[in-house]
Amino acid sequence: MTHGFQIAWHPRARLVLCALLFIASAAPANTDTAALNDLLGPRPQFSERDPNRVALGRLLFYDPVISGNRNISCATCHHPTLATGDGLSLGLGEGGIGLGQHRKLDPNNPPEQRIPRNAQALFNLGATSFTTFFHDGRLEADPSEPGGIRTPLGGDMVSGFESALSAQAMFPVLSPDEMAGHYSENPIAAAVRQGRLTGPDGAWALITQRATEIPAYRDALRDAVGDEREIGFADIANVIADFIAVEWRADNSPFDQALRGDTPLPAAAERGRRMFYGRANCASCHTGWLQTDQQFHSIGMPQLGPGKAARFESHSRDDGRLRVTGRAEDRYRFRTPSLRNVALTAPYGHAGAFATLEGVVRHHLDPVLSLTQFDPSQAVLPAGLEVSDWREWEDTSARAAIAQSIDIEPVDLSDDEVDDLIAFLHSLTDETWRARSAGVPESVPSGLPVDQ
């Protein structure tokens, strides 16, 4: 089965994907880890962070101080003890209660509209490889644009920004829907709601000032920054990008202790790893050794929820990249993810529409299939949501539109073949980074509750 698509090649990509199927299909078990070494390319690298930094960007990360009515903090949808996600398919941020699953609509102040896509990982961000961000990359490194950022903000982005991962760690502190919250219910959403982003009465400074009204942090930030210039919006993007780059950092999985020659991967996990470097054509997406090429397909997720439209709109679809780019064969294209810890990480999708592994393994191999045979309890969502989560994909033209754009050949597998595939993913996860990690603090200067 086709879907009228075709890959246009480059000579060299075509070089490695022929030497990855050679390699797969015809060397012996654990002796081809040196081509497959080169064949990845250089390893992550992840710079040094002061650790004060670091330590101040944690209590700020977990801090309900930074969110508009101060009661949901950068963890709510980013747990540790969920993987650094919600467990959702769809979260609930502002106008809702609890954490993970037990999160639900909270009755006396119900959400103006859902968020509608999936929290994504924090693993790994802090490699210097990861230079695109969100689900549609509307915001990624740009030497071009001032900053060196280009962002859906264009020119009322605020300067001071180290990197493209701090920018992103604050865009979610701006949506009223995730942290900002209603337009009546404190100044920061009213800010956001009338435009006021830069300038002394903007959401940017009223952020700041909440932060630095608070003395331990006022003193923290002041050592960080110095006493050359007034501390600013960025200076906490600053140190949370810090913090998440430190406290998520997981590429010592069994995968890379056997491509070190460590410890061989076991039978299964090899054969699975065949698998996805061979016939099932996994790495012509999931490249590298964060097994991401960070751009754009569309491979058929169902879509459920609110979908991604302005306020002014009234549909229930996510275009995807279309958004950023404006390009008609972007739609329903999103960004590849990272496969470390994958297995942690469910639901899978943008929309987070596959609650296993498995399920969404199994979509890859006929996403026309899948999407025409979904079946919607397989979605993790939120209690207590009187709305309807399925219009688009119970709209069969919405469906169809979504098929037609796919760019992935189904690929034919046996179920054996499946679990050793799911055995490989299995091996990229690194749980050495709970061991290291900081964990969630006690309290926080604010004195706010913390998500634990």
Second form
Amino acid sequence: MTHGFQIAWHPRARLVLCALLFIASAAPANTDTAALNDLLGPRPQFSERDPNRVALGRLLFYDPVISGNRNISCATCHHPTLATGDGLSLGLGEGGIGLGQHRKLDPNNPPEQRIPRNAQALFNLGATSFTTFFHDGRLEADPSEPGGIRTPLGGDMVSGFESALSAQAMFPVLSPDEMAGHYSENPIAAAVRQGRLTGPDGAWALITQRATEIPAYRDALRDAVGDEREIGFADIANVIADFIAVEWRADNSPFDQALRGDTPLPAAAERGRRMFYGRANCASCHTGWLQTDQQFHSIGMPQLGPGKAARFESHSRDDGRLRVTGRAEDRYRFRTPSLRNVALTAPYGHAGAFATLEGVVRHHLDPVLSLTQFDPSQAVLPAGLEVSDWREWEDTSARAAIAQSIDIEPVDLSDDEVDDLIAFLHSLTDETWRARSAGVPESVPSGLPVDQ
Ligand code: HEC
Ligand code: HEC
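What would the structure be for the form predicted in complex with ligand HEC, rather than the form predicted alone?
Next comes the full complex, and the chain you just saw is listed first.
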């Protein structure tokens, strides 16, 4: 394109166009990256963690001993070979056997239902700017709360958590479907069912006891805590958080390298980057270095699985943020996910509806159409459960309500532009985490088998 345009442009438009052409041709790429550096703000900060605590947290993360029936660890749903998720749309918790797509029912102890949401990846959660957890943000750093953390448990929680990331560990260990098991199966599950969470015979104390009965854990936790006080559940949670923060830091992707001025992005990714921060408007929600505003939006994701009903309800809806705030406008809103390593973490969305990156990106471009044309066969679900996964999906009025809630404007992109956008998303992958990470331990102090 040159200045020799022969169209009768409005003079002002012509001036603007000339100015833009001037900027585009004269400005070297590094001015552009400088502007983006400014837009992204300060780089994520990661605090120093004690290597001994990290090593201890690693063992506890992979050890099924902290689950009610000693049969599932954090790693079962957040496994490094599955990019810290489980590779499934909706996983199977307690009562499943095996990993990822090989996970199946234990015939002696089959789970009652699927886990209602997609297991999130655990990359970069140690960044100090990461303060909102879970798909609905029900756990948040909040300086106005005692302990600095807001959770649905209110005052009914143990104290001593060093961060919201560490407080997060309170939840999976108490969930009957995730790790605790069911009522009659073990004392932890019984305590949960009876509402005994805190106190010396509460569920968290029983879980702590499971670990401290094992000398290797007792000694290492004692070292971490000092001699002054008793070891509590928060101490276990704190070292697990230390481990997650160090092990899955992943902020040295080609995108980071390009923005440091080291290596420019390949041409397609560079075009995609401009699209992402420009016309495609992705960065209105996927803001900052980690590509998340940590806010809640409805992008009209298809709903599958059991949903999130309270004990006395029978629907299979997932109201998302509404369940936290009680505000009607928050129905179907979910936290904007970070897009770091997103190319590795399929399936996508809070219920894992989309099997591919292209699928979920195209969904954003025209969510209502995508919702209508959604192909349920792409869901990755372990077989064998006698449940109806598509109750909510098949209910046309429920689908219309989801479509109504959408907060996102359609964007018109060509196929080539979509390819560029996907190339950009790939440039957010930091492959160096595998080489840096400690990986799966061969064994754990309890002697229980480790998912390899
Ligand atoms: C049965 C599978 C399962 C197990 C076991 C499990 N998780 Fe999760 N994890 C999930 C799911 C599903 C979510 C999303 C839940 C939601 O948003 O409601 C999640 C969310 C998280 C998050 C929040 C991530 C974010 O971006 O907000 C962290 C951190 C986490 N899990 C760590 C752990 C730790 C630590 C353990 C062990 C103590 C553990 N998980 C055990 C399935 C599991
Ligand atoms: C209105 C805010 C908003 C905008 C604009 C937006 N997104 Fe999203 N995005 C979200 C939310 C919210 C989710 C998660 C929805 C859910 O789980 O139900 C999401 C999910 C994703 C996912 C799946 C990530 C995962 O881990 O499951 C990808 C990839 C993605 N967005 C890329 C993009 C791209 C590319 C654009 C621009 C074309 C874009 N987004 C624009 C809010 C937005």
